[in-house]
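Next up: just one chain, as structure tokens, the form predicted alone.
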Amino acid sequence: MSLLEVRDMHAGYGGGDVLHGVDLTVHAGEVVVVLGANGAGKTTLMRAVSGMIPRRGSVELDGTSIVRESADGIVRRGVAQVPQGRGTVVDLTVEENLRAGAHVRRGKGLAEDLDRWFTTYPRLAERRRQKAGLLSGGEQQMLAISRAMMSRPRLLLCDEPSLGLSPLLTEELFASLTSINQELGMAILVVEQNAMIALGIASRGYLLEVGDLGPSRPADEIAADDSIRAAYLGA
């Protein structure tokens, strides 16, 4: 059974839809990535899942619908987003962002879990008093991620996690995202303009053009498509 189902989907802003009849699906424990040119619709995409803006269709996680839901409610439910340009409380501590985002727990295993993300991520263990408005770019990442997985989530969303980020520490940042995969069993559905590093860590891929999304197709064999490769690799 599917973790996150989408279908038929519209939403958009104003009086327009920016996405046209979108279908999707998320299984348990995989990670899918969504490929696009800036522009398409993929932030939309991911507010709309995690229902930020308005949304008509059908979007069901683990067989029960959450198109009505609010957005904290679909939090409680069991959906965290890593959102375009990081999102962390700038007037907080590291440590003070890593609590909000177990807002929606009752304190259970909360230490535990400042430890688990303390020791995946030693710089925001050193940091962990300090404002967020201080830290890195990819300091500030690391943070955004860690404090969305407080929630302990079913399925993690990341919106273009790369953006602003080094070479070197974009890869440090996607090998950490596999590990949560792989060690938690954690669904990600990811959105990426660095396409490549992306469909590393995926199982599966779909294009996004101008809000209407393609069938998915295996990782491997979108990163081998001449077409796709000149369009969104580089090569």
Second form
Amino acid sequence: MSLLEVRDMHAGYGGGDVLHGVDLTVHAGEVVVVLGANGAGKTTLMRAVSGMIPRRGSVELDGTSIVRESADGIVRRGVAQVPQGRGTVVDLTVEENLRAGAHVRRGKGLAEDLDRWFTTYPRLAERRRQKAGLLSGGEQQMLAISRAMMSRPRLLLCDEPSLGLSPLLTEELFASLTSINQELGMAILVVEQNAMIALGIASRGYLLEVGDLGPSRPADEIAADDSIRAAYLGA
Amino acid sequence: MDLFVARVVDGFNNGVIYGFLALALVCVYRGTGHLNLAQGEMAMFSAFTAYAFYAAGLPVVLAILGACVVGFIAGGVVERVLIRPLGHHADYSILLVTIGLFLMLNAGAGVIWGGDPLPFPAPVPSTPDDYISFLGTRLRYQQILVFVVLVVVMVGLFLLFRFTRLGLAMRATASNPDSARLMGMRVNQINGLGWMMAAGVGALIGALVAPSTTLTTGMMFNFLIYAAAAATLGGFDSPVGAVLAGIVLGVVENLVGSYVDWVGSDLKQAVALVILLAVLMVRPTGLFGTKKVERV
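Form predicted alone already given; the form predicted in complex with its partner chain follows:
The complete assembly is shown below, putting the previous chain first.
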């Protein structure tokens, strides 16, 4: 059984649907990428899965329908999102951001998890008592990933993590997503414009074109496809 | 010298009330990111509610606690019915709704309880002999009580915001509601709780202040201006700052009013506003507030 199973999902913002019947699957432990240009509906897709905007159709997590679940309930069921623009809580310190990320958790292990992410991203550790709004873009992206991981999710959604980052930082960031996937077995669904680097860490990919999502294909096949190279990879 | 001390103490006692009401403003702000202009009128209405309980035969202390409970619940209802439907980002609409609420409560209290001042008893002995001497001036039991309750509430709020999971969630929600939802926080409930706490604290203030001001529909109006000034001065997100700023305002205002002839009691209020203006020009976040930072 797949971890996330989306069938015929429609979603939008009041005025009309942006997504017209999307099918999408993420298996446990897998990295899946959704590629799409500006305005294709990538962020809408993420916000629809996490319940931040109204949606219709079928959305199942581990076989249980979450289509009627509230956004906070979906987090409690184990779906964490790294939102576009990083979602930094600028008035809280770095450490408070991480503690807030653990809001849905009960019980022990919080200190260990803080240690883990401060070890993974030492630059966050150096700034743990600073207001998070003072961090650089790259640091805020690290914070966003750590904050999402603090909820101990089963599925991590990443909305354009490369946005506004230098190529070098983008590479570092995707490397750390890979290790989160490999070391923790974390399933990751990432939407990206930066196709090449995203395909590099994914096993499967989808192409999102103005609200329609085709069938998934192996990531290396997409990367080798000339027509897609022309459309998305700038080559 | 005695007169000086007496004036400081008088100002201090006023300042305690400013700071107390400022605390209620901070509750709403910390829980929702909004300013509630009806805070003073909610406190006034609660004081009348306490009076109604008292008039119905309850002991004073129970009447006050009863009014706090009613205020707490009413705060939640107000948030649910008037504020929540507007959405989290409707800052100006919410501000206007709180002005409407202000007028509604003010007129409503007048309709129910009439325009004449009503006597409200203090929960502690308050005959002319109930005071302790302090540097040649008198501290009345009632004034001491207000101060002690203020300190307890302030410390409680400080600990809540600083050290608890709920307090952290309230701050996160006020700062970034979208991210708060993505962290699994029940943003609506947290907003409601901010209003409930503020209204509960407000009820306490109203009922504790009523014995000295007498109970009228206008009893909180002046205080709200000072409280807003104190909250701004102290930094809207800092309970301790709000209280300290309230006390400083009260003392300075009274001293300037007493010793500067052309200010007198007529221009006292302007003193508070001038201080406010001066501080904001130097420190826009207030004396104790944390700087809002944002990098894009």
